[in-house]
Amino acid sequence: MQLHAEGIEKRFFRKTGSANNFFAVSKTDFDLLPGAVTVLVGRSGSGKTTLLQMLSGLLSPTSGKVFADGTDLYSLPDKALSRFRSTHLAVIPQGLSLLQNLTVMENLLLPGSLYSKSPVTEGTALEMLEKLGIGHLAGVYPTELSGGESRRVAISRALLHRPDVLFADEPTGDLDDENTDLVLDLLQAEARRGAAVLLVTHEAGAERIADNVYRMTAGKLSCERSAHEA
């Protein structure tokens, strides 16, 4: 699946004495390509996870559109747009996303029992936490988990739908050296396969399995790798 961004930009009314409009993401076009790792750089501010929300369908674009192979995301109604989102994409976010009340073998499954194309079963799902790590919390909650667990958890949770378009925003901000380079080569393996994979990133080593690199600064997209240009 491709994604096509055309124009999208993100605007905050602010005031501070006078009223204005401040600008979290400028104007830009962006496209992520199917079997393709594009990686986003740039300092903490700068509107990377907000142009990956707009992306990923989360967040409305204040102008512009985001098409997915030529259907335009945010012309659905919310059902349809959140049954795409389950069934083609899926996020990593930066934040903690497991509900508290459910197992981790249970937050595993539950995305898979509303919209997947072919729901998980427990056994494979069990084989994606103990090739992270952590098949040994699979009946535990999250409750009981460090950062990094649950960090690993929620990796788990998004590559195990197999999904069109993967986003990653900082998956590797918990993790020690080991289980970044497993996270790293696991998330270019989806792209081999075929999906078009996001990575937003302050990882200095995540570069070398990206196809194409670019960087937000104050807002505004520029790129810096493409594979194009190779």
Contents of the next structure:
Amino acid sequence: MQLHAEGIEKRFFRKTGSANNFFAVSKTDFDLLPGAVTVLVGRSGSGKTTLLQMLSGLLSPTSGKVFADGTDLYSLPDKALSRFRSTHLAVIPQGLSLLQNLTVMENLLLPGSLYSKSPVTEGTALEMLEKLGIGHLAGVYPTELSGGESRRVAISRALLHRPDVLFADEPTGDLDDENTDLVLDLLQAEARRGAAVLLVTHEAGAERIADNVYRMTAGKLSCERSAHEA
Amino acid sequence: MTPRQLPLRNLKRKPARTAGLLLLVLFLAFSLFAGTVISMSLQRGLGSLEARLGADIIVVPSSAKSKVDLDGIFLQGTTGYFYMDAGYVDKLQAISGVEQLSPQLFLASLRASCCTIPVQVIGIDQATDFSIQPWITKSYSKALGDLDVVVGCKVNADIGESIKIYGENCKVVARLDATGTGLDTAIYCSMDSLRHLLESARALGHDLKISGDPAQVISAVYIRVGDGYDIQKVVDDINLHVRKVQAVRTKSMLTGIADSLSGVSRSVRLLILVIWILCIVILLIAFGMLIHERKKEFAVLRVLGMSRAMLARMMLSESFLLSLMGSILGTALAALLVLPFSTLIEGLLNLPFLLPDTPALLGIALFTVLACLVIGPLSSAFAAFRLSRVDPAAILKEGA
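Pass me the form predicted together with the partner chain as well; I've looked at the form predicted alone already.
First the chain shown before, then all remaining chains and molecules of the complex.
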């Protein structure tokens, strides 16, 4: 699946301060291609997460459009957009994003049961957890997990349902070097499977798996490296 | 784990929050069921009392009013006796407007074998009685033989047993249905049987203060006024034309009870209203507070692909489950407290109290559960709406 953003921009209003009307993302065209890892870097507050949210159907742009294989995402009604996101996209959000009332295993299985008639099995979910070295945590609740373990569960949840487009927002923030490498390898494998992967990160080592590297500076996007150019 | 299983899991995993909300719904159900049953029981008690009296006018010796509490004897089953000559029946029959009349004869047992306290024994003239006989006929269709008695439902004696009154063995041939009044503690027999007991009491040395022939006395005359006649005018005529008797309109006897009952019913209804308003306000606040507490959880669910409608449905399902459990528990608790202790409640209120029959009780229980099932989810509707519209981007931005 190809994701294409056309002239998207996002303007926010602050209630206080002098710059109370600012563009988190200035007018931008952007493509996420299947089979490629696109790495988005930039300083904190530069607009990376806002761009990711707009591309993933979670935040409607102030202007511009986002197309997924030709379908304008934000023209879809909520029900259809939600189904589309659940079926084709996966997001690894920043920070802790597990449902506290569900076990690790249930956290993994829930997204697949929302719309699919043939949800992922527990065996497959357990394999995914084991890939990330947390198979033994399948039955525990998120309150009993460390930050790094929670992060790996969230990554497992996103990877498990084999999305067409994967958005990862600082996925290695809480991880040690070993696990960081493991996760980056898994993201690369997803791209090799055919998924379009957008990785927002400060992790210097992430560029080793990148097919494209973009930099965000004060809401403006610039291409630093493109597989196409190479 | 499927979306349908989420509401129950959410309730289970937050026991304190669930218990708090459950308790509020339980209060709602308890107050509605208990209040409605009490209010209806009071209404039924009054209706039953009116029906049991069955007369428009009761005539007693004029001296009786100063000696005993007439309301107590006729309405609450307290013991007392007074006598007048049976010849008054003919005099009263001659009064214009008197359509039907029947004498009764009273005797208070000192200590019957059935009861720890004295009970009122009432002799009825089965040939003319229109007040007690219809109730007796429901449980015993034959004529009452010598020393056969019919007991009120609260008299501790079973059919076929004998109870000893003034040394005489009286055979229990029937028990009356509950009336919810003090009359449930009375014992009924034929006029001849009661005269027999009068003799026995006198033989045992009890001074019943009977002037004249004991075989020719009665205690009261129940009168039914013909259609088209003014009851008050008949009362006035009796008091004017028949000496040494006092005619009392039964409606005026019931007025005090009706007033008290109306006051208690009003208070009960007001209490239900206050409890409901309070509980609904607290439910609204509690669900409102959940908006903040659960914003992140709902945002994650949105990120995972749940639609707004699915989120709202989940929240409403949680409140529906809470309401279902709370209303069943509250109704059951109220039933456990109100139904077995109706006698105690009757005693505390000092008013006729007759529980609704089983189908009516089931109807009230069903109504209570349904009302809670509407109110609970309605109280959470605003929270459900707000949470379903939570900005999923917030979870990504806040990060925590």
